[in-house]
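In structure tokens, the next block holds one chain alone, the form predicted on its own.
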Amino acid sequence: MTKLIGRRQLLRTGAAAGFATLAMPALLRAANDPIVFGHLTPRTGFLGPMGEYAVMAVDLAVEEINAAGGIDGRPLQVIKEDSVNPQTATTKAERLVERKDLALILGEISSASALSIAQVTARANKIFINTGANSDTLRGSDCKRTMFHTEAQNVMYVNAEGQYFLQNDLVKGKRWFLLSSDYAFGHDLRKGALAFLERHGGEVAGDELIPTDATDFSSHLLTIRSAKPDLIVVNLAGTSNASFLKQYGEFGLDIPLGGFDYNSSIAWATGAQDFKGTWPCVWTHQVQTEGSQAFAKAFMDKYGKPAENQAYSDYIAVRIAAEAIAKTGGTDTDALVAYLEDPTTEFDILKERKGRFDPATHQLLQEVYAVTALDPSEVTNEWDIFKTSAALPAGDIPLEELIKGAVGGACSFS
């Protein structure tokens, strides 16, 4: 039997299929809307060269994600902006998390322009996944409950090179010369520093720190020349580093050296004849895991160059992002960060041992090396310049080793 509809009943029935077929559109295209990431680094300054190298390793991962299928179908796209300094950083970053559909923001070298964008990603909540900066005091007393880290954190560095020292008795009644940076990033790494040698029977023969612009170290050397320590530790970043070796060079030194903070791009620029000393590092090309190795071959394939340090930690972030995403069903801020900090998720970042976050702190725990400089004889490419070690540390001692005696203070994400 027919039932005949009534007119009330056909307005409701009408209005349901229009409002259906208004929304479909809608509906699809929320299906095949990217997800949107941002990326805030430094690619000019004295940070510059190694945020090049970040951006062209978001361009690679990107490029593979979306190879693959996107997240859950959804293409990925990435929002990419120069912060060459705090200021910048923090208007970027303001203006990215205005979109509504921004997912999330990764990226930044420099500690004092990470520790910005933290803030505005906290006020947004919207997730932060720093890539490049070390400070311990941005896993510390400025933390913060939606921020991340993919980058190895000073502590880190400093135990795992420390340890190098030891093993070749450049501590223990030794005398060291130390150069820091003179913003966020060298002013911990050098309180790390010092506590180290402290801790294990050293004495500081000079503690200087230094303007990020400076380009003429003579009268450092000058003065290091006469001290006469037995280590000189150099804690600069960025194209400093790069100014210091040459200049050590020229003043034909024989005083061992290495640091606590490295780049592949910075070594590269010195060249082979003027790199010298040991540095940790979180990743080289030279790594020889299956990962480490596909991703070095992807990156030489599309730009004709090495990956470097940085390029990993990006092309990392942007893995852990995409995977998180993936996982929890969608971009919500809260079931990011649960995810994310659950002890039991684990990633595949490239290395023998899978990396997972610190609950504590954010910090992703891994594996890092030690890197030492040829000697010029010993060079046949102008990319394989060093050597690196085996994973640090050895496969029967916690990751968390790394992180034991910190200097930034204790994180509360209350």
Contents of the next structure:
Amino acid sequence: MTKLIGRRQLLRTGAAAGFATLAMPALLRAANDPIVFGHLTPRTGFLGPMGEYAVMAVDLAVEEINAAGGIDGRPLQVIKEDSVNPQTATTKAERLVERKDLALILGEISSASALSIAQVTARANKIFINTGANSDTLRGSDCKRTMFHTEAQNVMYVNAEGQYFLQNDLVKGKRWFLLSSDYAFGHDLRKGALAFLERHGGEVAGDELIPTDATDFSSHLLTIRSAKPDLIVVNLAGTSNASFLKQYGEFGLDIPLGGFDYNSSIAWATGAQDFKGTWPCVWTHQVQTEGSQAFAKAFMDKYGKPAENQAYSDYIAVRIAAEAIAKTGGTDTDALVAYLEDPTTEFDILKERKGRFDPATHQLLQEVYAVTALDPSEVTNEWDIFKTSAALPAGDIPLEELIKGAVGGACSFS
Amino acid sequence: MVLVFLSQLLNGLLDGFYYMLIALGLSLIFSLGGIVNLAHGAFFTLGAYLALVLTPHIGFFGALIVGPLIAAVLAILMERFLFTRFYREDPLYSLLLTFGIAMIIEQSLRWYFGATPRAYSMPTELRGQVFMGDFVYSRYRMFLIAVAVVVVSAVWVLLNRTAFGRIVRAGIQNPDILGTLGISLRPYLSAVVAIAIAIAAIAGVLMAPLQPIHPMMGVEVGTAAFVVVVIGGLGSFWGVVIAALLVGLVKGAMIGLGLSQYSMLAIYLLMFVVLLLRPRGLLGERITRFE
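Other form of same protein, the form predicted together with its partner chain, not the form predicted on its own:
After this comes the whole thing, all chains and molecules, with the earlier chain placed first.
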């Protein structure tokens, strides 16, 4: 018969264990102390839905790393916080960098919050890996020596998607109607898109800035209908993108459309019936490499739904950080920066080609993909409502091609 | 060009019906109980989620009826157990209370359904377009407007042509005399809150096919509803109707003029001008409680 442990005995054992831990030599403890990462990402507000994926992916990555014995035998621990807005992001980043045991910070989706975090981490000389903010200026005039980016930057998306538009004869001599979110992200993409259009001899049929909280697009759809463009370019953020697509279907327009930013979660929120167009993306669960499929399966097994692009970006950021710490043998910031920006350092980022950071901007040079909506009749399940292209650019073109023509100013790490 | 602008105005006017639906309930709860219901947007969101859950079992039209009924039952519970303590108190207390209720609803939805936006398909019967000369409109929105007109008319008839309405209106004017006459206002208060919340839920079900469903969707809507109510004048039925159409018109006109980035600003500006000229809103009455 099993004898249950009594309350008194439990207390005694607990006290003894506690005492033993305290009495243990400090050195021995340090070897088993966890390595601490800070993870900041919006979990509420209009970017919250993406933040949720980021957090799920981080949990999965930590679980896998710890199951495989941690980083150099030390367990990985991640402190996760909701960054909500730039002010909160700053406060939380400041609190995190004050911790003696903090190795680095990763995460974020909003470009404004990413900039605030980058300023705090630069002052504290800690690494910040941006996993979701697209703005070119973060890789340009606002770049930091201690900031690295696993999220692709806007210009990469514009160049990749632009290639698709060029191939389909939707640029030269064609008229584009642009709809952009009226904040930094939308302005940035709009600038990139207009520059691309001008480089390739297209015209502007319409160019509207949309308030970020807009939910009704009927008036815009009427304007688009009367402007009769050859292509609608949608640079809206988060859920407004899904609202636009749903109402585009509702008004029965039949003009090719696409945009320069995409999230699978938004495609899924739009639904098979209304999701349309071609979009650039850093990763989807359909990427056919062994690594990607393993990640997609692990995520599906754990959460019952496929991973999307934001999950991917946070997942590889944790893995890259863990690998860098293991390779440099510690969490010294200067050693980590040197290791990460070394052009010969390559990372397995679950894609065909390995990824490496551009030493001049700290952008992860990596392949991207084009996602095209399937016709509702071809859809077999609620997740595979689009198909993912082969890796872009094609294998014989260097990855540097994607960052040409960035609009965020020049980066100097001084 | 003129034709395009006119079609934008018409579209704005039609948009107004949707604002009307959300603002009307807000105004009703305020006029009777003096409660500024910050949870109104959350009940709109709840309506959309109810549509998501109910549609596979009873279809869109079933959800349009059952969803608001469920919301109304919750509203009665909320009124009975929470609102009653705050009638005729400083409105600050009810503001805090309803803000808390909004957060609880939102967090519960987030906890149960996750933060990821969900897709909802438009009923096939209502897909497609209606052509009116050069003006093209979606069939679904025509349906939405029809529902809004029916609901708003029904509320008007209920308030102005029935015994129920007479007592409610008397309760708004002078609850004490009503008590002296031996009429208890309490069941009427419950009924009004239930009706007001049900209308918000109807708006939520109607919006489900046009927007992704997510826990925060009520926040934007709630803000718009407040603007409409403030412009129209707190507690005024026709004020809400006129303000809603006006807000829609201003928005449509701004987009028609190619100034879409200023469309929200224009609506706040409209509110500013109205309040400057008429501090109680377009048709707002004196509300002794706050003076």
